[in-house]
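Single chain ahead, by itself, as structure tokens, in the form predicted on its own.
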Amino acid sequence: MHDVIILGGGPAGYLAAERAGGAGMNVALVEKRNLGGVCLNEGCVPSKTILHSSKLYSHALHAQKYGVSAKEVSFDLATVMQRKNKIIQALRKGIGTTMKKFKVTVEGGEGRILPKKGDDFQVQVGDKILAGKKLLITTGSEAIRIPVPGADQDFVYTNREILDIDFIPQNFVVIGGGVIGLEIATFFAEVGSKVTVVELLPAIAGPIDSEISGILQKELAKKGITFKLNCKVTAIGDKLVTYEADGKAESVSADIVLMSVGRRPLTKDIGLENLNVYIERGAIAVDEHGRTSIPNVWAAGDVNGTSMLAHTAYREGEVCINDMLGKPDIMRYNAIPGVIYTHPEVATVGYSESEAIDKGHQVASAKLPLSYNGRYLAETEGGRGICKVVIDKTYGTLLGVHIIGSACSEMIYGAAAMIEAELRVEDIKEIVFPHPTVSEIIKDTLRHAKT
């Protein structure tokens, strides 16, 4: 008998298992593939690993701008992929070691929830049936494939297959201009593919600030990426993607197609119907504690469909375990950072100006070009970036920070901490930032805001 059975070994699941085991709970963690989930094995970590290699390659090719001459620069995809696999293996091993440290029982195989037996939950894994007093569902999400003719061909990849590719395609087409699609488009553009992004919406990068989206599109276009916006894919033929633009059919050649149109929670075929867990718009509905409609059943991570990010999943898993342990804790989403790891990067946290107004705030805002910043100029030649801040005029608190430019992924947590702590602009002005750093742009932009 386990205190809790956790179904899914991704970020929400393995961190929750660690927290629960650390608190003395008897934990069973079920994972059908590899510990680490999509993020470690098919997403966040491998994509950032290969993107680092393409950035180094691009820097070497254009190093003359910085007074450095690099000759006979080449890109070895096999070595890049070997390094990527080595990193994944090392991190998987690290998670496994952590599970052992906290006495978590890891069950490999596909788990299915069975009807309750008395007050106990049951999960079948192969021939084994696990019993537990509580159940945490962290089954994650899966890539969506749009239902167009030809979408099932073997040269149409999702994020899972593309990160194991063993050649650089001449023509690479990305269907979907969201975060994943843009990151992979950046990689292939930097290593020599002719890249086309076909996006149904009039802008790329989803619901980010429109000015930042526009800058990102122009910067990626400099790398040779072609954008087809307001275009609907209608078919995938023989190495060809056909789309509708202004009512006319057009097409683009594709040796490889990346289907990157979003993800959906994995709620099917895991036995939720045996508990009658409430599903809303394909996701498990939860409250601020991670509780589902069924007592002693929680859900965290992508499966609840709220904020499909690994770092959100970590925190949600932690909140669920704290609730099981009777520790006061709730999940808050007002200060969840988001990053697009393109080159340049985009990092945002909190409300945009329009979102803040919609929420009823009296808003002040300001923006500065990153060329205002000495460190940025020292390390970036010919790039364009900005920082935008959103402030509540009534209370003087920071509501949002939005940046495009180098290093912003590494400094956005500071802005998240400011928003989480409800710091006033006057408080932030008293914080000493190291100089010269790109992070100073946040403080400088706040100084330009008229509150």
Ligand code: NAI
Contents of the next structure:
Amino acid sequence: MHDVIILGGGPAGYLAAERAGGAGMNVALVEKRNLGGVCLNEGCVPSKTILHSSKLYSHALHAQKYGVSAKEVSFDLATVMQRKNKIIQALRKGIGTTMKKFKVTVEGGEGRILPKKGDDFQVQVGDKILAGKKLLITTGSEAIRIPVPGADQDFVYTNREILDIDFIPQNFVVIGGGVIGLEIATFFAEVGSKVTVVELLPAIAGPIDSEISGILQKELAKKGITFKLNCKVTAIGDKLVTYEADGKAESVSADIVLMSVGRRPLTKDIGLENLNVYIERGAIAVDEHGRTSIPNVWAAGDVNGTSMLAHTAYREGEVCINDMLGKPDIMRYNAIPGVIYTHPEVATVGYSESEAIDKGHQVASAKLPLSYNGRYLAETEGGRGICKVVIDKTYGTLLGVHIIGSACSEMIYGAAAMIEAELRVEDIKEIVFPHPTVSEIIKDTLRHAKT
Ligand code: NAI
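Given the form predicted on its own above, I would also like to look at the protein as it appears in the form predicted in complex with this ligand.
Zooming out: every chain and molecule, the one shown earlier first.
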């Protein structure tokens, strides 16, 4: 008998297992593929690994502006992929070691929830039936495929297949200019593919600040990426993607197509019907503690459809375990950073100006080009990055920070901490930032706001 059965070994599941094991609970963690989930095995980690290689390659090719010339620069995809696999293995092994350390029983196999037996939950894994007093569902999400003719052909990939590709396609077409599409488009553009992104909406990168989205599009276009905006894919033919633009049919050649039109929570075939848990718009509905509609059943990570980011999943898993342990804790979503690991990167946290106004705040805002910053200027010749801040005028607190430019993924947590701690802008101005660092731009932009 386990204190808790956790279904799914991605960021929400394995972090929750670690916390629960650390608190002395008897934990079973069920995983059908590999520990680490999509993020480690076919998402965040492998994509960042290969993007680092393409960035190095691109820097080597274009370093003349810094006074550096490299001859006979080459890109070896096989070595890049081997290194990526080595990193995945090492991190996977690390999670396994952590599970052992915290005495978590890892059950490899597809778990299916069975009807309850008395007060106990039952999960079938192969021939085994696990029993538990509590249940945490962390099954994650799966890539959506748009239902157009030809979408099931073998050259139409999702994030899973694309990160194992063993050749560089000449013509690479991305359907969906969101986070996954743009990151992978950056990689292939940098290593020499002719990349086209077909996006349904008039702008790329979803709900981010429109000025930042515009800059990102221009910067990626400089890498040779072609954007087809306001375009609806209608069919995928023989190495051809057909889309509707202004009511007319157009086509683009594709050796490989990446389908990156969003992800849906994975709620099917896990036996949820045996729990009768409340599902809302395809996701398991949860409250601020991660509790579902059924007592003693929690859900965390992509399966609850709330934020669909690995770092959100970590925290949600932790909140669920704290709730099981009776420790007061709630999930707050107002300071969750979002990063797009394109080159240049985008990092945002909190409200945009229009969101803040919609939420009823009296808003002050400011913007600075990153070229205002010494370190950025030193290291980013010709960079067009910007930083925007949004402030609540009434309380003098920071509501949002939005940056495009190198290093922003590594500094956005600072802004998240400021928002989370409800620091007043006057207090932030007294914090000493290291100089010269790009992070100073946050403080400098705040100084430019008329509060
Ligand atoms: P997404 O929701 O970010 O972007 C999907 C894009 O596809 C949207 O721009 C949408 O307008 C477009 N689209 C939808 N239907 C279309 C159609 N029929 N034709 C053309 N365009 C269409 O989804 P994405 O990129 O697949 O990412 C999935 C999830 O993974 C997201 O929830 C994201 O948060 C997460 N993720 C996060 C990363 C990060 O934090 N850096 C990296 C990768 C994924």
